[in-house]
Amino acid sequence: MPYISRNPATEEVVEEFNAHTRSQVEDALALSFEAAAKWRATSFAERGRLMLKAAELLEQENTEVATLLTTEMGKTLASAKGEANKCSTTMRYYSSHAEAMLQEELIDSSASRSGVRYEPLGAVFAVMPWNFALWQVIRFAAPTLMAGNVGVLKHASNVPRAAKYLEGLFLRAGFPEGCFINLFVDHDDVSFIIGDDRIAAVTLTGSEGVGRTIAKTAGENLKKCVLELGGSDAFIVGASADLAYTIPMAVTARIQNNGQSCIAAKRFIVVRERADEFVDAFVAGMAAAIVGDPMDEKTVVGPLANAAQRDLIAQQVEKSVAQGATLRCGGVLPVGKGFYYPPTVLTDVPEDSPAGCEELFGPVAVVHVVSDLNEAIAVANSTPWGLGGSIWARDSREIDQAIAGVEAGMVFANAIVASSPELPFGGIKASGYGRELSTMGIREFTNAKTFYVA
């Protein structure tokens, strides 16, 4: 299977890479295994020095990297620059905080001295998606490398240039060869790699279906895995919401990254007393978002990543409208080159329609009107996913009720759900398990070794 970099705005092929052969994969795994044995013995100071150098290189190359991301998956140039900045910030964070996060903990017991040490596991195999082609990888790589593990990357087949850049970035920063390896492999090779004794653990950001497959394979091989899967995050508008602030944030929450984010707000659940004002302004805001060339600074929404993604979202909207959903704006495929789809709002959505029961991975919002906050929380919880959610209210009682009631790994109040190095990131239910980032995340791929000295 070739790895093809295609510009979503023009549909032109930028570059193509052949998949690695099984022999090349074997060589890479051997190199990674050898590197892991040496890397775990390095000091936090040395790991931090190299991570800081990688961050500095990324900062110096921000515009170049952003252009690469924009031409490879279609995000706006401004969004791509922000993604690169977030990566370098996170690398800096772990370069200086990892040692404290993994410090030996003393625990009182009947022993003269006892506690827990956090030691690296070895090579971590990462299967990563295209929507945040840099950030998703750095979110795994920065804490993993700082913990003394090494990384083996299998990136999405439509972002090979991003994958090559990341491999080169760590090498140019001075990381020993084998500490971070990129593999262009077929889907059939994923199970083989997970099963290899030289791989200690697995992490995936991707779809629910792929997550189930990888979890099964990891389980069969008794490998630790972390899964960050799909989501259909609820954006709850409470009775006390400041709509002048909330509505622009609602638009951004749905169309960020061209609507292609697992933690994007997808279901907008509004209490009836605020519904008319919210819906009318929200529809106007979505309709006003400028769709166009992602390299143009005026553009707010660029193309979707590929034709398959564009066609799927178009079919989901078309079928939902045919089943009775009301199309408030958008919903019409534009004519011309590029995998574009307009910001779209649906109301009166039947529960059994695609928009009512499937994840919408594009700039399409579903609005539900409910009687009160209790019903809003019930609707928010009525999906198989549990990644994130948000509550928009000025009343602290509404905020606390939603934080306690929404079944998700993350609930934000008066802020768009986002990831940051300080806080754990992950979901429950069909959105996966385990956590990335924070102290919890860096410890996922360590051996929590108990010690007891009599």
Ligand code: NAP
The other form holds:
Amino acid sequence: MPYISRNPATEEVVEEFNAHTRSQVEDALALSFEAAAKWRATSFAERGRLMLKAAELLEQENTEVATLLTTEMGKTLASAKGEANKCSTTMRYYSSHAEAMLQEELIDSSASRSGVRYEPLGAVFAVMPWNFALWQVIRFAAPTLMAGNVGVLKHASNVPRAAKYLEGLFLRAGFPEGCFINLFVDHDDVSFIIGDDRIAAVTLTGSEGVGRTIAKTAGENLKKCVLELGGSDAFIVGASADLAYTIPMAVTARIQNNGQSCIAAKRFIVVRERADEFVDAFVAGMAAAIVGDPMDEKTVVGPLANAAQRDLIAQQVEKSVAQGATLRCGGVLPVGKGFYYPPTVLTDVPEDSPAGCEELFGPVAVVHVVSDLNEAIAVANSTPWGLGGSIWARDSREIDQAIAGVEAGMVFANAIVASSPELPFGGIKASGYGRELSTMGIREFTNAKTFYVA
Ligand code: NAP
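Given the form predicted alone, state the structure of the form predicted in complex with the named molecule.
Whole complex next, starting from this chain.
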């Protein structure tokens, strides 16, 4: 299977890469196993020095790498620059905080000395998606490498230039060969790699279906596994919401990254007493977002990443409308080159329509009007997923009720759900398990070794 970089705005192929052969995969696994043995013995100071160097390179190359991201997956240049910045900030964060996060802990017991040490596991295999082609990888790699593990990457097949850039970045920063390897491999090779004894653990950021496949293979091979999967986050508008602030945030929460974010707000659940004020203004905000060339600084929504994504979202909307949903804006495929889809709002969505029960990975919002906050929380919890969710309210009782009641890995109040290096990131239910980032995240790929000295 070739790895093809195609510009979603022009549909032109920019570059193509052949998949690695099985013997190249074998060589890479041998190299990473060797590197893991040496890397685990390096000091935090040395690892931190190299991570900082990689962060500096990324900062110097911000515009160049942002252009690469935009022409490879269609996000706007401004958001691509922001993504690259977030990566370098996170690399800096782990370069200086990893040692404290993995400090040996003493625990009182019947021993004269006992506690827990956090030791690296070895080579961690990462299967990653295209939507934040740099960030998803760095979110895994910065803490994982700082913990003394090495990384093997299988990136999505439509972002090979981002994958190559990342491999080169770590090498140019001075990381020893084998510390971070990129492989262009087929789906069959993914199972093969997970099953290989030289791989200690696996992490996937991707869809629920692939999560089930990878979890099964990891389970059969008794490998530690972290899964960051899809979601259909609720954006709850409470009775006390400040709508002048909330409505523009609602629009951004749905259309950022051209609507292709796991933690994008996808379902807008509004209490009836605020529905008239919210819905019309939200629809107007969505309809006003400028769609166009992602390199143009005026553009807010660029093309979707590929034809398959665009066709899927178009079909989901079309079927939902055929089943009775009301189309409030958007919903019409533009003609011409590029995988564009307009910001779209649906109301009165039947539960069994695609918009009522599937993840919408594009700029399409579903609005539900409910009687009160109790019902809003019940609707928020009525999906198989549990990634994030947000409550928009001035009243702290409403905020606390939603934080306690929403079944998700992350609940934000008066802020768009986002990841940051200090806080745990991850979901429950069909959104996966395990955590990335924070002390919890960096410890996922460590052996929490208990020691006991009598
Ligand atoms: P995807 O189809 O699951 O792909 C993710 C990765 O899995 C890619 O590298 C893909 O490689 C690989 N893959 C696909 N099928 C495979 C198989 N049968 N065996 C082994 N590997 C396989 O997901 P996507 O469409 O790229 O990304 C969108 C999904 O990811 C959405 O559901 C979104 O919510 C979720 N996501 C979650 C998070 C989070 O943090 N929770 C973040 C971002 C995205 P190929 O490209 O070669 O197929």
